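To begin, one chain is listed below as structure tokens, in the form predicted alone.
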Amino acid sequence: MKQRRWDIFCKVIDNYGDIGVCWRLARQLAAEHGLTVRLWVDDLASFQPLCPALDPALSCQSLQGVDIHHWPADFTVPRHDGMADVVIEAFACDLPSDYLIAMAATRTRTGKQPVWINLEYLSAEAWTQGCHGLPSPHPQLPLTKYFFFPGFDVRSGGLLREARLRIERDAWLHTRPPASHPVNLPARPPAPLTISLFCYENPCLPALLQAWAGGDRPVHCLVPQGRALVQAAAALGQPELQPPDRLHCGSLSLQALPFVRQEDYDPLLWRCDVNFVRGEDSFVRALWAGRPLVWQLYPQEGDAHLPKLQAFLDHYLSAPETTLPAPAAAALRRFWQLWNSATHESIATAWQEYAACLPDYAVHAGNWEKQQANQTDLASKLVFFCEKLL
């Protein structure tokens, strides 16, 4: 198979996970596939904290085997480089109009157009499955678009997932002391629980550090610089928290970290009891972590994230190979339920069910997790799908 070129293209909305993903997903096409990837990105700065390398003000960089080009407004076509063989609009970023006119002209010139991919956000709602991978001719351009859906059942587009993830994880685990860490955390105390907390802003965020902080059990929270670290210094009375600054309030020892890049996340997620995560990357990094985990969907109007919550804990709570006992499942939901709605008034006496049945969901978390990865990763299923139109 000749080498290709791949273009994905990403705009940068909120937060940090389209870039995310799309930073993930093009490093591991370049290094376990073999593709020229060119990474086109609208908003360079956004995209520095997860990849510190990165210079914002160069229009155009290679970095861990992937060309980073800024994505601007006046985009022009590089008549230099040629046209790439697949083309990826993430998230139904929508083409540069030049780049879709490029397209066309390729097609019209050669008889075959490039592999064109709307990468869709990932989702466990049934209807995405039927979706996976139908074509989507343009309305006044000789070319056709196809939908691919990331997902957790074999008939979707699958979970970005590096072939040595789970082989560093395991060594990580056994080898490394608990100290050993990139931000270099304090070694971890043998009784409190350790949990990583990763959020939007979130009304149930002050009641649940006030829950922590009167329980009987000791915490030790660890939250990343960003809009939950915010939050949560103003919920303790606090001005402000940088790292390494560290709070006590009762039972529970609260610690800044800074943001670190990708690679760097995944040990955090390893060495925690239980996982706070966001959005679509770091929430697929606490699957692969195989710890107990809490999701917060990214908001959105008319509690439209709700539905695909539900369709996830469906999922989750009814593989075959990994039942919880009902309660815990149903304390799990409960949990979950509350951490993506407006009502705080209930999040304690659901984080102390959630909390009672801890030990059966680390068994929950590795199993499934187990079961997952006997799926074919996403970008594998991406470029087999692509090969096959080529």
Second form
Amino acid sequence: MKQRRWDIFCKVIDNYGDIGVCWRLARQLAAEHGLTVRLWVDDLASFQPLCPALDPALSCQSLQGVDIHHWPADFTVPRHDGMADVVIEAFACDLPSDYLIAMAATRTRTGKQPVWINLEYLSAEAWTQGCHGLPSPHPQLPLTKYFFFPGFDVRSGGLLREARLRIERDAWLHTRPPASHPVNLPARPPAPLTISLFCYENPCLPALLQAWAGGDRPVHCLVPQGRALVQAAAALGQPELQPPDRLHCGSLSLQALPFVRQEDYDPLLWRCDVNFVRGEDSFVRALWAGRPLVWQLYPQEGDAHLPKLQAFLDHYLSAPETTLPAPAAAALRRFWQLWNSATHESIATAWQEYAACLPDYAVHAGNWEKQQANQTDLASKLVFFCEKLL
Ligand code: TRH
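May I ask for the structure of the form predicted together with 2'-deoxy-thymidine-beta-L-rhamnose (TRH) now, the form predicted alone having been displayed?
Let us now look at the entire complex, which starts with that chain.
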């Protein structure tokens, strides 16, 4: 069979989530499904921290089996370029009009259009399952696109998970010394509680750092460069913190980490006792780490992200594989809700209650991860879905 060609279009809105998902998906499609993948990205400079080998000055380059192209504002379909078999429009980023016209022309000429997918944001909300896979005809052009919703349920599009992820995680944890990671992660012990902290500016963060500093249990908090590190430095009275700075404040030892390439972020999550994550991709990676986690959602206008939080908590805490006693589930729900709210007064108490349940959360996270891994991963579901339409 002819090797299929897929085009993935990605616009960087802010942060790393859109390109994080697209880059991970593109690599997996090429490596595990033998597809020819072209990734079009409008902002290569924002992509580079996740993939330091990338040269943002090049309009076209090939890395890890993926052809990466700059998507300029004045995009025109490359001449002599046949249509891709599948086109992924990531997160409703709006395909270039020239590309849409070329797709429609193909349809008129051959009676067939490329499979056109709108890859949506991850959500556990019930309505997304109802919309997953639905067609949407273009209002003017003879084209149809299909909605593809990632999710946790078998009826959803699933979660990104490389075929070797769990094997590599277990091998790394069992055989490799912590020093083999570029960031030189601490061995366990010395820090009784090792926490990674990747979040947006958060009104609760200063009070939480104070709670850790004043607590009985030593906390070693690892903070990658970025927004959380800037806020943490200010909260601890420092003009700035840069890797490899390390700051001691009571029971808290806070260490600044470099922002590492995407593949090197996983071992950090595997190593820590609790992972604070955000957005979409780091959240999914923390779930696959099978360890306790705290999720800060990407804040949306009108608090539109809060139903998403609720839906995930309902799913996570009522999953059939749950082992959590009711008070532990309530403490988790309370802490996550506070972490996603503007209220910070009770965060110290909420943390104490949450931290007291960490052994339960560790068991639960491991069980949930094992159960979830029985489901087909997103890239495989996507390939299957598109092949049926081709
Ligand atoms: O960067 P984010 O906040 O992205 C957000 C969300 O995805 C949100 O849903 C979206 O609407 C918005 O962008 C535009 O969080 P996220 O999704 O976790 O992406 C971070 C990526 O960065 C992820 O792929 C992991 C990666 N990463 C590294 O590669 N190295 C690092 O050191 C760290 C801390 C993260």
